[in-house]
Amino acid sequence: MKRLLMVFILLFFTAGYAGEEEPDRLLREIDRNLNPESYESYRKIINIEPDGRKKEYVLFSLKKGVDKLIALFLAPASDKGRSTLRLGDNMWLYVPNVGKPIRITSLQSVIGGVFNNADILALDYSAEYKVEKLEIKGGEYLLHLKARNRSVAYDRIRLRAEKQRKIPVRIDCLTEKNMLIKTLNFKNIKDFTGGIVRPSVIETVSPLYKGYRSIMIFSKIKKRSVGDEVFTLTFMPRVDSLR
């Protein structure tokens, strides 16, 4: 009888857990709802200074799998033809007529403003972070994420996502000691067709850059697969051929 009772209790709690979202699987699902695994996109990034001055950039990007992303600058004219490449934790910037690509880091920014290179060349969150804790608060999930290694831009992340659609609403980027570095707010849900329904605007502010804002606006996202040869240093000068 005692053995039967223990089996019943085990089945009860197992069934209860199975009914909840398994944290790492939930994070991967949020990744897929935010972006297809492999895709192309067009986006504008606007840096806004405290005095209201703005500078705008237009980028064409291609991503493959969880760790490959390449982006080409289309505007302004002074940056046209530049490209950036990310392979896992490694990043490069190519500038026409300068020579070979140069290494850049995740915490630098090739455009200035509040977005850094890790934001501009963002990979899947599940590729860089593991879930330490999952909470359910009203109609939202709150995932507490910890970096998988020290090369990741942010030591910790608090990710809020809609419970129904499982898409991000807000992300707080933190240090190891939980000091706030920046906040990303996801806005303006848009149907990009092809089953892609996600925020079209990401706005970021930081207590480290008082009065500054940066906004990322997606005008197009669609599923697309390209070969691994695209995500190489030798291909960086030729990204425009894929548009």
Contents of the next structure:
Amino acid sequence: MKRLLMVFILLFFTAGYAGEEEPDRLLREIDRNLNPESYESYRKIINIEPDGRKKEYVLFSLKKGVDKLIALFLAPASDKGRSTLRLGDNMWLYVPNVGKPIRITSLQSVIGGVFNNADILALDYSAEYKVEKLEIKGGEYLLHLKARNRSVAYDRIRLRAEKQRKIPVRIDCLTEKNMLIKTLNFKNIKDFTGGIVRPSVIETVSPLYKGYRSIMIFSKIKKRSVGDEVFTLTFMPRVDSLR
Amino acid sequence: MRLLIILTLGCAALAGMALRIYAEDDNEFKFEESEVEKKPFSIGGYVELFPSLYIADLKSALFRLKYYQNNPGSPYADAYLRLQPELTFEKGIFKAFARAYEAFGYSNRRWPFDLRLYEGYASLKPNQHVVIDAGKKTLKWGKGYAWNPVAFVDRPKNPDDPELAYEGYTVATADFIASFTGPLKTLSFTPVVVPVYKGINENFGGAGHWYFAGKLYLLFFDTDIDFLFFTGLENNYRLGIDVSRNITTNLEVHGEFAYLPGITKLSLGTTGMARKRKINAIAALGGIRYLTEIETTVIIEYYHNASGMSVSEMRSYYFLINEAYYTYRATLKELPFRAAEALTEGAYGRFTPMKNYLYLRVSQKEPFDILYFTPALTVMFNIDDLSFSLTPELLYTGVNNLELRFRYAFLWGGRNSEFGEKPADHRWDLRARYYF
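Now the other one: the form predicted in complex with the partner chain, given that the block above is the form predicted on its own.
Complete assembly follows, chain above in first position.
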């Protein structure tokens, strides 16, 4: 009887442990389907105002591991040469005229519009969030994510992903009290070669910016690993040399 | 009339550029690979129109010093057309960069023209750990926004517009970078050599001498730390440290400290006699940058410069200028102004020549949901003589590559105070800048 009880307790805890692990593993899989762990990419961000006016930014980005990302502005001319660096929760902005990196925060936006710095310098979701609850609705997963610490830009995220390809379809960013801050819609799935098949367009709207939209379009994504020295303040003025 | 010509030419050029922006073809989801193709040679920079209007303080010492021969009256205006082109050539491990500055304008019945090379250097990057630069370059050391007491190898920046580029010195420098896992994430060392010869860095120090400086940077426990040194002529050396850290996601703190032993201070005593002394001084800065939930950014800095002028030293300087002015009015002799002009070229002519200052800047990003619109208010307060400048500004960047900034500056202070003796009590300026 005692042995049976032991087996039951063991099974109970093992089942519970496996139940917690599986959603987090699924989130990591979704991350990997979006990007390789270390990669380079070219992106265009378009801010669209209610009257249809647009402002476009083109960025070259390099990411390494779970917590290193650097991005260089290639356009427009007014922002060309600016670079932003993220090391975990630390973020800096380098402006050529100012000539030295200054610390910035995740909730600011170096470009204005609906995307903030946390969106532009996004790390893996699994690095910043843990899965609180996993639901399966029709052909989609619905993951309820909670920030691992208070330095993360959004307290909660609702992530809907295609069940078959495990690719995000829509992400709702929420406050701690579940107030919607913004929605990211993932569109236009594209084969970027090298086994990377993912949405090439992310469209963002926010109830806080009524009528405004921001769109992120990916042109190139490919696996690439560079030295850790690239992700330093000293290297920020020289990111262009890696293109 | 001439002012109108400058304004008309500038407006026409900027309007043409703006029209070209609106005429551009637009495709919502179009992103061609050709848009990111890297070319070895690139050109960029900006052109700007900068008209200003001043309500003069006709009795201020610095107005008298500046305009004793050619009084423009009050109000008066000036306008400048400025060009700051940048050229880059990059191939393999080699890069060359040049940034020039040209200003042409109309000011007080004159047509000043200024042309200079701000930066021009060649760079070698054999790998990601090492970069070697040689040529004219600004290093921009320090963490402060308005002042940088540890910027030993740079010209002082203008706290009234701290984000402006400025002229560098001719140096040879390198960066050695290493990265680690653990609490020490980054370590980099930047040695600098500054040669001074005829035609090279002439105003930096003694001709025929070489100066050496260095910066050791650490990212340690999520804190940026720099240790800095400078040494050269006659055992003259300087030591510095700066730090910067995000305490929370919306609060950054920074500080700088410089020890400046044996520096020469030239000032006026209470008798009006110039005196040259060697002093051991310190300069320090402490500041915060805070972002509120509604995206208001607040920058507060306190700056202390022990080698700065005291209230009585400034009073003697203003007295000298006023005496020179009265002599000139009576005799038309310009000679008494020569001494004042010589002092103004030195420490008296610095942007903030005194000992203690407070700087406050509050900017609100996109209030009332007006995208790309940022109003700001800047206050610079002289703690020693209680004078100040108050500068509200409006910035709009909603048109691609066009930046419009309008500022009004109100300067207040009693007689013999720093801001009370500036040439103007009120200033309005517009900066229309187009990036290309």
